[in-house]
Amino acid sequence: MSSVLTIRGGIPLSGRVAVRGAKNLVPKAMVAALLGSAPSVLRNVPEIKDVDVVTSLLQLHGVKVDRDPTAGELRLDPKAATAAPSAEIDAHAGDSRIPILLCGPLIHAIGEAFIPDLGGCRIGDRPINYHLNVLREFGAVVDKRPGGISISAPRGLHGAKISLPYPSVGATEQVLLSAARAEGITELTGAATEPEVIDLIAVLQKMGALISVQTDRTIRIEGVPELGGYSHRALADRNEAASWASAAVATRGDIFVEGASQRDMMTFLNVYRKLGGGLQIEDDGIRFFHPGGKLSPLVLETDVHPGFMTDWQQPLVVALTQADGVSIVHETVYENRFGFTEALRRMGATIQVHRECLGSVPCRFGQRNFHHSAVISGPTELHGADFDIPDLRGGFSHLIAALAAEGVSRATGVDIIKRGYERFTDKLQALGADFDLEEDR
């Protein structure tokens, strides 16, 4: 059984929406409770498909899971933490790519871990290789089975000094969680420094690690015998925010963002007003909106914290077919992060992917085959389409193109939004779009 969206568009959204916690980070705050040696409390936690994905292998491994999605709130117990069946970690893990950060935590609370081949989404290669490479910087023996892979440390893990090719947020979040409990000292070179990594960095200090970020994207991490629980409220999700503020200027609307933090969207709020969206900052969030008139083409480099980020790129480009003039993006963290851009085409948006590197700086894709750049002219009056959803940020592209077309359009697959944008059909509602949604059997 799957959900299927049938969207009537040309209705500018408005009205208040309000995000919570990060999907980049809450599930990674859950797993980092199985440090500790006391209970940990996680606040502002969304209801999203990887908050209970991640829920259910820690209960897997004898995690008591407290949760209150009313109040978002988790309380995690890991004193009874114990190893769980390959086969029912693998049934639990569906297609996250999460259970590659347990790890670390696993080897010091219970000697060994158990990893499933991993999903995700269609957007690139992303290879774990960066994580099982820092796992043998740690001492960590990697073990190829059928169905996944088995890693145990017989001698402990110990400290290292670990650099990045890439400043991977992923492998960076497993060295912090890998290091924290570790004997001795590790140095971390070429580390990603997103708002996320940061916040994980103060809930283990919180726990009691000692992690200094220092420059040049080096950070110190002094290994401790023990770890406490941590009292913590996620930062908010930015990058649904900044969905939110695509889809208020696709569809000529008007929505306010309670949780939204200019603090950590800066970068992309230049961007915004470059655009000539509407942008009205306030305590408790950010309005955006469209102040009538043309929207302005751009020139956009996605890049690694502070720079754009990759996962702004794919709502935002829905906003530039409505813009007045070529458009040129150019994508420098995943490879594949234009398929989504087809459905675009058949509702009617003049797009072109290329493999060269269209922007000022040639990137790691370039001269490899992949079609990471686009050219996007406008405007283009959008008319509905049926298409399946592909990714989470390309899905949610889809709906805000829905949803600023004209016609009915009709989704499949829409359950992989789930991952990562809390009750969005609620939100819809309440902004005003006119959609169905059913059950597909």
Ligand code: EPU
Given for the second form:
Amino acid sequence: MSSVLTIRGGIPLSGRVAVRGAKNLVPKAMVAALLGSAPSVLRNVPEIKDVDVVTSLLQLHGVKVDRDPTAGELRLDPKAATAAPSAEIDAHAGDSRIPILLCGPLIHAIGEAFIPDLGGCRIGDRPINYHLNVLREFGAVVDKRPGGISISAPRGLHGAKISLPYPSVGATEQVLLSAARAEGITELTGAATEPEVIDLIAVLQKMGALISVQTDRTIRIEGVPELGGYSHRALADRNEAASWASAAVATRGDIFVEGASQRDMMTFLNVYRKLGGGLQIEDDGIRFFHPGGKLSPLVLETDVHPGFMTDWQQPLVVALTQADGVSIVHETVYENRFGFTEALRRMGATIQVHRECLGSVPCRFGQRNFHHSAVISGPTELHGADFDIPDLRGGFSHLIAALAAEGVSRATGVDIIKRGYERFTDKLQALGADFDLEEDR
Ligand code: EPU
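Beyond the form predicted on its own, can we have the form predicted together with the ligand?
Zooming out: every chain and molecule, the one shown earlier first.
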């Protein structure tokens, strides 16, 4: 049986929460440690399931992992890296997509990699074709087998000229992790430049890699034969921070998010201010609050960095149900990221989703069968409902809606939230939410 969260909503969330290292950086920095000839130390590591999954996968491959969860510190020693039995990799990968990023480092460390069929959030097909093409460009042989993919490089990985058809975060990281120790120079055009990608480059530079980022989405990597360890503090989780920010305004509350970083959230902060959300930016975090009065509707498109991040979209849509007028949101990164609005409609929100591009950002999904634009009319009174958590961000958005709604909501499948939100029930408690959690038995 899955855990059930019962929420009695309608209480403004108020208080202080802290965010630690980014879910979308920490697992990749852990993987990077495999490239080193010496141990690495990672700090500001959150207690989330994605970190548990990568810890298990690395241990299975012979990496010694010492973890102090309270201090948020990991020590990773790759000295005894070795191949792992494929059935066990499968069992440990769970629903994570991180294993695909183990390929380059594993090939450098032990000459081969096996990647189980990948999970991740249900927000579209989430193919791995860019990743496999990148690995082939480096000279790897990709062999699809039942239950997974076996990858080897009999003559090692060689630098290549690579052009991504879309600035994919994961494929860019695949290139970085494969190229840092590849023979020769790699030039990547059409790269993603999200802050988490730049932080991974910082990690690799500490290890001795030679990587330069140009202004036109080109990244140049001069392969080096050996890398050392690193000591690094992970950048803060801007997606978790944006989720609490949306929760503050949707519940008419007031939340100080310790660790939230203005530099990595500028686009979000502009949008939040246009919505009418209150902001107070301090050195150690950001206070997000509802200043009273009406919220303004928005016209918004998600995009790759420095655009409005797709992971900020779902929590903000909940806040838009409380804005005074019609908002339009065009999702251009994932083709299927509005499924979560069905539960919001059941809770009383007025949201229509459309196949058409309701925006001007060139998008790969227009006039196809993807409902990737949403029109939200507000303000609407939300009322409690029962729902099953569909994915990480959509699921957290359901929780925000339930916290804002009058009445009782029951959420099943809440364990998904633990993939990327550290101790979220402790944080809800600290913010004064009224809920009961019936833990998985
Ligand atoms: N894509 C392909 N082929 C590929 C890879 C990606 O077509 O081989 C497409 C995807 O289907 C999507 C687009 O390219 O339409 C962008 O995907 P990207 O590769 O950038 O996403 P990702 O690396 O799989 C990371 C985050 C996501 C975040 C995106 C976009 C991690 C573990 N995940 O995913 O985070 O939304 O970048 O910034 O870093 C989340 O945190 O909930 C989450 C989904």
